[in-house]
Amino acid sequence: MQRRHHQASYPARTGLFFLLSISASAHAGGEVIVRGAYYKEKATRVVQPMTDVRLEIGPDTEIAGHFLIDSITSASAAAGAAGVEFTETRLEGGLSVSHRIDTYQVGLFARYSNEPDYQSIFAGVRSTSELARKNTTLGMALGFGIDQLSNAGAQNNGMGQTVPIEGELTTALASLSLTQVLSSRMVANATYDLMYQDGFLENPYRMVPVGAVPRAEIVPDSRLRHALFVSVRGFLPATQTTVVTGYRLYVDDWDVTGHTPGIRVVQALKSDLDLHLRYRYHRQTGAHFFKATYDNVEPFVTNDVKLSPFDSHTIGIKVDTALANLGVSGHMASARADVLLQYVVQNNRYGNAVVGHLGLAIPFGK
């Protein structure tokens, strides 16, 4: 319900075989990536299988596509029906194409998703330029999206809401990035995202306690969002260790400010076998109009956890290996598998969460 968030179905498999047949006939290279993700917190469970295909069409052109299904089961009071468990499925497909011209790369991308109460389309352009003997890379992206949402799931899931609610949301995105090689063993990156949203930003199911009477959520009809992310990646050859540190600053005109530092250590255990350890901390302030409960009706009312002040800790471990290390030979020996486990500690009503991920990347062609 009002999600932007994925089990590969028959259409996905058919499309995958079609793309593979094209690549084989054109002698192109590429890879197929199959992933499955699992997320569980106190009142919500998400199962998210997905398939990505990347094709190299000649030396300078690449086409990529993805298909996913987002299956969420929840029993959330925020959805207007405490204790009523519901399941929704969202289908998403995306396609991108990029082409290199000397030191420049340009591309187009588009994504469409559909669920019973939310339809979204987003498209844009991106480009990169390599300077200073490829030691500096500048990137830019522009995107625009239109979402159509409603409370159609209320009747389907027995939530007792009978008044139809419909809305439209437009999103504009501009992104700038800089990647700089600092030395033969160190690279820095900075990315700035500017997003403007206009339209129906409420959750059409969320009911907010106002005195003794629950009322529908009301938030401003526009939101200007800024995000700056900086990271430094370094390699220690003596121990075959890669260390990645990063920090994200988020601010918007609803007075939400977020600070998210993190660190990731990748340790090579043997050839094509890596261990990843991760820690991330997040702390944010709440929107200026957020309250858990309201005594009287105010211009804006919301008890959305994502707009509340809270902090969280994410601890993760991942193992990434070539299948050759598992005794696989032949073409599949170069395929890679990974397993990820994360635990999220957060002091809000969502409660702590467990995240699991399985992935398999299979190269083909060439």
Second form
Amino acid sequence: MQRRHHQASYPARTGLFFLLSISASAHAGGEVIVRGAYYKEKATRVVQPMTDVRLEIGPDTEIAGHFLIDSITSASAAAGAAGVEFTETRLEGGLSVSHRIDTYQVGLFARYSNEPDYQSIFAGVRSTSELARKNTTLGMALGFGIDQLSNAGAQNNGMGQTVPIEGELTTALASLSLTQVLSSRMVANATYDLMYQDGFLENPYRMVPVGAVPRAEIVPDSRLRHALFVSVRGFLPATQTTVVTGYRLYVDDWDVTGHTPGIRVVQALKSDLDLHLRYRYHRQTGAHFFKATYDNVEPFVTNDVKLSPFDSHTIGIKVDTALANLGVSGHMASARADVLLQYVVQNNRYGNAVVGHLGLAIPFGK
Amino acid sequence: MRAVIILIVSVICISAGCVRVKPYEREYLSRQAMVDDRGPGEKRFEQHQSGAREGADGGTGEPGGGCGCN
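Counterpart to the form predicted alone, namely the form predicted in complex with its partner chain:
All chains and molecules follow, beginning with the one already shown.
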């Protein structure tokens, strides 16, 4: 296995220092969450430790930030050099600030991600407005991002014959949301996202069989994506059960249409001890130019699994408890720990996957 | 797509006109699971995971992508 060592970049070190600083010097209320996530499928393994910090710096202002390390080990040609297992490390930091003015909330957010062959920066504004005595909440977000990518990974893996490829991708996001209280036990939400991507949308490593010859993937230079998500949350007092149902409809101008319903049930077993059960189904059509193999060169060629028709099932179980239930006393008694396990049945070339999380949320201040 | 959006927004808006839950009636609505049953890191990882394995993405109000796992 070939492993690349990647030293934390300056923005990543700065972000980590910032998160640690604000968590250590906080006088107001807030929360620090540390989490480790694990994902494993046939040819890919992901280990992702992360930290989230939320800090109230005044009665109406809140800062939130996160930092994560994404370690991906893969033997997939789609993620790196064909036939060579490799490990790549991605660092990501994000920061947001929000301020409440009466019934309005406005905010800014930014995210930076860095890996040897991919850098991404995304920033935007967000606002919400509460109406009808907080029974209705309207939200909007606008964001813009620039990604720069290359196939440096293949060259770093000793495949010196690879032609260097560099590209840039811009992404614009507009989002509208509506949250409506339906009763004292039920609330509904609808979120519509419109995303436009322009630039290098190929995977610079992906090779597609055309006749007997592998050729570089070619997809359109732009993609207009629509996603509408609706959900309803309800609480059943008799059994102390919360039910969250949701459905996402996705369409884009590559002719990918996705239907993604899901349900999550949160059962309170005792005070501050919850059992979560989940199911999510995803079914999508393929892009109009997708083929597993091509007989002749066509304007667009891709065998990307994500652009193929397939469906998947995800089942999950999570236990979330206050540490007081584990015999912890004092300030840490109100901290919460959670364990999440998921199994994903993917009816495509990726194969099935397992996902695991361990999380610890520690409140501070106040 | 447009018809679906209009239908859903219309239903919610009509519902909004009929509902006035007062602050003292919000005990159940303020429960953590009724506000958000997943933490920020859990949601971010889930979005990252589905964005890297599905052609469909979005519906969260958050930017996806941002990595070379395409």
